[in-house]
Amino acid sequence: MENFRVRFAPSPTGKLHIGNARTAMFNYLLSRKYHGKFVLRIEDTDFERSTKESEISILQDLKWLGLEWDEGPDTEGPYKPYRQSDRFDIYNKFTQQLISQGDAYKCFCSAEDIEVMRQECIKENKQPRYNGKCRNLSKEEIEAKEKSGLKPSIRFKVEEGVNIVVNDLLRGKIEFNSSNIGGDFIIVRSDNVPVYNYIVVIDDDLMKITHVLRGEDHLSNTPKQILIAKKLSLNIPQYAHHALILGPDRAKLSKRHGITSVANYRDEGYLSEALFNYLSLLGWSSETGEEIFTKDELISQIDISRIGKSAAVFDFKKLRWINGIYIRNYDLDKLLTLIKPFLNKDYDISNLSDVWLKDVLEAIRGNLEVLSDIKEWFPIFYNETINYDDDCKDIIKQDINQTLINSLLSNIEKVDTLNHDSYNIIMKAVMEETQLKGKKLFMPVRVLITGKTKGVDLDKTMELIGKKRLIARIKSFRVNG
């Protein structure tokens, strides 16, 4: 497509959710299938909700999902300024040319009124509108009121009876009628701040935005911004409104759900690449049914036509499931990188060395879901004593005696140390001076020395946790266990 233009437009009232991450991922991936250019626009115009350090978090969460941007608040574009609060001069320019036209007036109606008129239409069934009481004031009498210090909001002003169409590129031929989109509506508020429907249709023209693709809950917006463009004169972009995510009630998806902000799936331990990949998932499929995709895959893979209609429900066990998969398939260097945070928040790993924590990462990351999930496996490796969980104690009661806690304890101080090899040996003499064998002897070993019931195999296990500390483990069980 020719100079495609796409643009997420954020409000920074709070963290970066889950819906609008898949919305500006969506908008990324189009951008790069058809060589266009992916904007980034801060709708910053609620200066009650509207904070600098929101901005900065969506910001980084963005980057961290490798969304980049090639026009945006922090970098150069030919439609700079890229935040609302910035553009307040281009905003008044139109604006007057709307009130000079006819198609705008001042509104002196205070929040009192617009109750009234609003219990009015209850009474008699009505959807709720403004019933145009400030339409045709004088000259004389919008003087009078603004000398009396009262201040005006700007309202447009609707032509009853207008068909309006969308044509969405998800849905179809959609269609309005201007006479119920609630009466003449503010564009600008009584402490002149412009309101969001009416300046994204200008901000969308100016940045030469060509398609705008956003959740459903927008497509009530759509025809408001379109009587607005019209009698602007303003380029109207092609529109898709794609579903909604929802919880597994099938509910919109909150935070009672669980985790909605992708700060939060950071913190937790997800790698941006599975939540990438996940959030594809949600309302689009590949023709081939896949489900692991690099980005590379997913910008080649990507049309609009494919992008449901229908709601997606989030499935937090598959993403858990999908994010295992990338810590198994991961670069170990970067792996251990990424997660040294979550392994400092419990030990000093300080004196620790890279090589032996690869091996430790490499052994058990089979069984990391999510990064986080390490604070459940290291222990096994590193502490001197451990605490055995619930699985254990039948087995530590029933299978776990002295004799078998001193010929472990003697064949392992008989070896100069641990590997795959002293490993057997040690294994060999312990089965003929216990007469155990196979699960009767390997699982009562395996608790005695992990804690658990499963795990990294045995060998490998006894290796990377070391003689030393091994012994000190097994000699603590035999006092206190």
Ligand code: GLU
The other form holds:
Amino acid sequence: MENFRVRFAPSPTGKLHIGNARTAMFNYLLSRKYHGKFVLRIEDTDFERSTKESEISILQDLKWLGLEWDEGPDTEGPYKPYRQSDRFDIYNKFTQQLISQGDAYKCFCSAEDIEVMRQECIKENKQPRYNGKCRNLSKEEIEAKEKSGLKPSIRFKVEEGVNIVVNDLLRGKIEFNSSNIGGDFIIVRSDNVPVYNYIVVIDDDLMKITHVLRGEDHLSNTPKQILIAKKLSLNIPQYAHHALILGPDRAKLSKRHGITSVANYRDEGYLSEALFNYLSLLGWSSETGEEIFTKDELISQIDISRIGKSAAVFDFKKLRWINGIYIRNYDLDKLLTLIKPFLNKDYDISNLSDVWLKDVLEAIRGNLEVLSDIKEWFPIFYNETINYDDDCKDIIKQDINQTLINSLLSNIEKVDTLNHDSYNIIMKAVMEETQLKGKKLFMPVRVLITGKTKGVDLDKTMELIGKKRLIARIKSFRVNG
Ligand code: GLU
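Switch from the form predicted on its own, shown above, to the form predicted together with glutamic acid (GLU) and output its structure.
Expanding to the full complex; the earlier chain stays at the top.
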């Protein structure tokens, strides 16, 4: 597609929400697929709720997810600036144009006036709408009000009975009647700050955005945006409104369902590639039904007409499962770098070699679904003594006895060092001495030395724990157990 340009336009009013990250991701993937541009625009004109801190964290989270933008607030670009609060002069000119064309006007209604109108509509069983009170103020009336210190907002004049057609790439033709969109609406507030619904139209045109892919929660804004674009002779982009992410109860995904911000997922130990992969499966499916994709595979397979038509339910378990797959297959050096901050929280690892840490990680990564799971497995290799999981109780009671402990200890003491071969020698000897075999032998040994009923291969586990620590651990069991 020629000159394909899409944008992600977050309002910096909090951390990057998983649903918005998904919108950004679809836009990003499409921009790469069609060799276009991915623009990041910061929509920060809601001054009460926007913060610099949020902007910084949103940029950071997008980068972490691998959603690099071509033009944005921190890059040079042909249509800069890319932060709406830096573009007020531009919007002002358009506002003046609308006023002089007679398509917008100054409105002096107070919040109380608006509330009265609302109540009247409700009484008459009608949708709340502005009743046009200030539509026809004379020049003199306006001057007098301004002189008295009243600050006007600017309202856009909505012609009644106009059919507005949104040709949505996902939903087809959607028609709105201009009589049902709440009457004349505010485009610039009385503090001189223009509102999102208005300036989004200007920016999309000036930034040459060809396709607007966003959540269906914006669909009701679209007719207003089209009306404005028409009055200003601005370009109307191709719209596509995707369905939203739902929680398991099919309500819009929110904090009460679980963690919802990208930063929280990172902090829990999700890999950005896994989150990216999982988000791509929400509301989009490959033709082959495959579920694990690299970014490049997604780029080649993505198709705008198959994105998020129906609502997708967020499946926390599936995300964990996918994350586990990524952990198992990740480059080990990189995985070690990512997991160190999680280890540092609970352990002093400064004296441990990367070689040993990597061996441990390689051994246990099959058991990790998120990086923070490491705290459950690392003590097996690191701690002198260990805690025993609840499901070990019966085995401890029934299958671990002094004979087994003694036999194990004496055979471990006989070997120079622990490795696959010496492990086989030890276990063979223990088997002969105790007459235990199969599960009756291996399960109690596993429980004794790891405190768990499942996990890593025993030979590897013993090797990584090391002879000295292993003996100390078994002895301490004899004393306490
Ligand atoms: N700033 C809007 C939001 O964060 C996005 C608007 C749009 O995509 O048109 O919801």
